[in-house]
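First, one chain by itself in structure tokens, the form predicted on its own.
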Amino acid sequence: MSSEVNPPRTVEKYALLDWLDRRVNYRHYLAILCQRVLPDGPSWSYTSASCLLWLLVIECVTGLLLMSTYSPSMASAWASVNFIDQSSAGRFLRGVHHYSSHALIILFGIHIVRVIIIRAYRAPRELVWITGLLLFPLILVWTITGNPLAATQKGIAQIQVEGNILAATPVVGPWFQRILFGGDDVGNLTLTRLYFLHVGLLPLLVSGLCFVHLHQVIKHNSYRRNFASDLSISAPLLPYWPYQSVRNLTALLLVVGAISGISWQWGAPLPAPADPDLPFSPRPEWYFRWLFELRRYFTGDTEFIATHVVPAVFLAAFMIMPILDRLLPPRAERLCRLFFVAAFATGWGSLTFLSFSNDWNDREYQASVVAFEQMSERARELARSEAIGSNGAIELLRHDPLTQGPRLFARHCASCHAMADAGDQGTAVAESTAPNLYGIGSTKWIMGFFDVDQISGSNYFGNTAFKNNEMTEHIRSLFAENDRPALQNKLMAVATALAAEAGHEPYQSSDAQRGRELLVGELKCTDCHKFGNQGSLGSAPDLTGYASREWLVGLISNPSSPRFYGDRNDRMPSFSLDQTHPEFNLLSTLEMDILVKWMTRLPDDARVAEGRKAQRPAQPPFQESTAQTIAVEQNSN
């Protein structure tokens, strides 16, 4: 009768499955899963274990896909990660990989607390508990080794700090640090070592430990319907599928959905490429903030207590819970269990809160965070607009005037000059002793020289030896002898002509042409200044190409040149005088180029002129012209 309802399978139809079962015994393990029952009924609290397992799978799959494009070297890592981010799919994939690692740590913490509360570590599940506890620090290390792989400033700074913590281990610490770094400092070999750990050794260790953990889970936590009579449970047994499986799947979908939404919306962060010359205040990820805060109280020789002893004590305390369960009375065991959980949660939570709170109230740190985020955005912007050279992404910001210009100005110029607008936005100095260079070469900035009050004020010659020189006297006499509105109109034309020399105004405009005629004619500027083939050098700066990049390079290189201030130079040093041995100069050719490009960028209030290219006659490249000027001067001396 049964053969008519369920006809016997044919040998041919199941031959392959039978062949496979004879070799791997898969039907045995499948039966365990299919026949699992729930003695205590289904629960949402059980879903954490399933989510953890599948997040590990997601991490491995997304990591394998990222490996197809990632390049593990200091010169190419950042560029390859940036390339991944350029496509929506790549950006989403990297985001899922990044945020899944954070979700993994959160869920692991929740899962451990749940296991402690329900005492799932009791005999015979000791190995389930121990392997689970060992998996937690292993996954943390796995995550840590992945953070620096993008070769970002943040990631490399973090691994530098973590390596120093490792070096604090007694006896073997320095040896471990040297193995991790591949030398005394973080470098290209460090990235190779981290890559090996992240995609090779640690996945193997985690997989092996997971295998033991799952084997013990199946062995001691699974009840098959055939053995249900041993459980002495009167209530009907519910099968694992679908009662618990549906809950697991629902929780997983919620977690993965949240991760996917965050990844699609924001993607994984990509800070600026690593550069030891860039300012940065390293901070660990949120899950190590407690350790960062604890190190404040254990410094020097006692740091080892914070970084090694305290974590080891907590890990050991959790490890011995199965032993305490056997040795202590139930009430005492419950108190110990609650004490360990409360102590860990309170310590972790309070130290983490203090760490974030201290940083939140630290205005200097907050400013550095904003500045670093601006640098990171600038690096990504540059990477989108230009090719990354063979020396890597580090050159993006090193050669960028907007990034390096303020730093060079602060280092070499800000002891005398300010570079700030009326609201002190920019590089302001407490006591300016030389002209404010904000907007140098623009019409507005030049008009300040033609203002009786401004020229002798602190933003121009007020704190210099030129406060009462011929220029200021000439301006005063012009206003004393001429109709003010008419004179203002003429001076505006001259300012426009000089701004055209700098490239801020169209060279062929009628205003610029009229200004040039006034400059060499009625206003008699060439009585002191040289302009084109009019006037001579030696009395005042040459106005030919005034405030252009070529002119500024010449001035900064040698302000005592007859072309500029000659013997009347007011304490400004020569930053690039020696063309034969440029290594002895205060500024290299590259630094000079960056500084001048940054100084001559248009301020916001002069952007009306931006985009109007100057139509002045072509000039030789400023570096070549400057070199020729200096060579002539050296020969003449």
Contents of the next structure:
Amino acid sequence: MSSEVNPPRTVEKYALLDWLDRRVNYRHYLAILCQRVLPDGPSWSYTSASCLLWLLVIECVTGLLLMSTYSPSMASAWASVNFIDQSSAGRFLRGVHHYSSHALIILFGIHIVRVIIIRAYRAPRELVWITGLLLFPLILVWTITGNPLAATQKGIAQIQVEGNILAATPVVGPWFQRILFGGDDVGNLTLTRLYFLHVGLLPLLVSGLCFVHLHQVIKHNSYRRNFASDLSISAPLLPYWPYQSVRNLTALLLVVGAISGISWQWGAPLPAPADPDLPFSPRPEWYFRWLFELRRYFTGDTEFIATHVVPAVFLAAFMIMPILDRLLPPRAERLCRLFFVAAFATGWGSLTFLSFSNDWNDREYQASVVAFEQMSERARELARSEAIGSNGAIELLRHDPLTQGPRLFARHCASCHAMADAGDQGTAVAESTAPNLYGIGSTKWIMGFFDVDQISGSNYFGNTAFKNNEMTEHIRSLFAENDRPALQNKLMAVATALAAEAGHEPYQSSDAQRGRELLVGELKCTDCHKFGNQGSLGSAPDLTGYASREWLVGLISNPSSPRFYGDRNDRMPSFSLDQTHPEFNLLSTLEMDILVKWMTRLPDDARVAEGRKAQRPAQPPFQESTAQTIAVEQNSN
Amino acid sequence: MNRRELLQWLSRGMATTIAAIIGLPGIRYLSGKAPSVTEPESDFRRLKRLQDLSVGRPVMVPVLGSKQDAWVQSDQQVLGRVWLIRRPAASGAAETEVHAFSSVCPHMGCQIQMQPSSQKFVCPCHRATFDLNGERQNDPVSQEANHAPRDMDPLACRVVCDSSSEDAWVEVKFETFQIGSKQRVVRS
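Show the other one: the form predicted together with its partner chain, since we just had the form predicted on its own.
So here's everything in the complex, that chain up top.
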């Protein structure tokens, strides 16, 4: 001690500190911390403990910072976390908070194994061991209470299952679950309860245990003297500060460096906001995968063994290690100890591996993961481009044509209609019995309809009652009587005029103008169809506003109206006919709006303007492969 | 008992009383039920037109209603989901039958999905599999035993004809059940 004590100081310079020391004796405590000598001298293997402590401190600091913005309620949780991610440095801090929790668990595992291997739990350090072991499940619970706070689909699904596991505890289970959920179901109170646990109760408990743990570590630091026979190494008496500290900080810097690098690069994940409407297959975090896998082997009444008994037995077995150490002869104790560590490590490892490999081989599950990741990306994208309303982030995806359009189409339309281009982008159906709606109303789609080779094909009227009616006959006779290039030129003008009705083409262009003249004149369309003030309703669909959103809403609501197919309607149901019971229509007003927006590929007015500018939306904005979303959606139906 | 012991016991008693004054209401506060503003609706709810259900093809229908979540009440919320199956009319019977099941898996509470390839209900969490009558089955792929403690929860379901519009409506008495128990216990 004497050689390392600081040189004498002038009284004036340190007068204030001297006064403080006389009052609180801080130099005494500082000396205990800094000048203690570790039994084997400073070592790299001791750094795990210090890393754990400082990671906990980092968790508390970043957590406090996040608390300044986070708001725990179902309507605002996701939005506030997204807000954190958007604010400067918020994404980084949340990333550090998130990845530090994973690092904590990994390091804790390493720490425990190391302690077992060097038998650091021997008397008089039993309490060090027991408090340390209790800290591990406590920290796991701490992370469990943190994961659902963002009210993501994943987090909420996880806490739902975890609450149900808790409820399966005999006697007190349902009561505990009620306290955790704040009622029977996950809701606003669940978030405030989790928040209370995460930032209030658990930090208090963990700090208390940490205090006892560290107190005991330091108090029984000098166990070298008690076990002198075990330790043949005569290490030089180097004090903790700086000889051990420099090692600790090197290790910590490496860990923090890795965490901050990952956080800087990727930030913490933010899956889509919780919505009971979205299909989701919950999986626990990686550190609980072994229990998830284990319970597959325990069904019915024995399930309790996997969720409660096995973890409790492991914890208890670890706890009694100091007792085994006293009871068993050294060799038996050593075998028993190493066997136990090996059994736990292989059990944990193989169950975790099995769980991941099962999911890896489950194509349905993989498809749902991909679809969910796309949905999450879409939610984040929407949250960046538009403000979140007072009903919360749940409405982002619920009102999003890109997300809901394919789902609605798959549910209501895809039993007859396809919506796929030649490359099979979009919704393909096995047996199409009605026109392919991909690009409906566009010049290209209408030109396909005006093609004598296509109109009776499966993409248009081929599988409908209109296969051989007046329209197809008319097209056939036009192609039979006219010179093909000249006719196609005229039809192109008509197609342009019709596409202009829905806003796909500029309304005032000379092509559209010419098309409108041909439509009512030479090509005799208004003999059957109504167009503007020409022709009349009743025999064929109205061409006024053809394939515009308003027109499509009308058609889908009631295709048997005289404005559309009248009594010649083939098989199409009326999706929104009943005005007295609108809630029982196949499509609600909102759903109809979403579906039509998606079908016309004009998700917002900005894109309408864009489409007009570009003359023709050659690349529809919806290019993402929706096929997978559809596959999942169909499974869920 | 001497004076010192008496004072010690008095002190302990008072400390316990003070702890109880704060602690007991604390426990009650945490474990109590939140005050509910609206009475839970337990009547039959109209979910779908019969004509919108095709025979033998199960459909998952959301049940909408006003939902009280702690201090917030909101209308038109999804209270839960119901699987509706229209059975082919048995020979002789004039009426077609519709059966309703809760979509919540009795095992861990995940949403039971329909596997179109096998025409079975499968829960995505632990692959609990049910046939179209809601009865437990072994996993068709791995032949693993079923994890669900009981069959899917049936809901009271009836078909009602409106005299005014001549539409047949499917009505279901929507309930939720305790998860994880062998017996079917309705949650209040």
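Only the largest set of C-alpha atoms that superpose within 1.5 Å between the two forms is called the rigid core. Bear in mind the structure is a predicted one, so any value in this text is a computation, not a measurement. Residue numbers count along the first chain shown, from 1.
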Shift of residue 69 between these two forms at or above 2 Å (CA, core fit): no
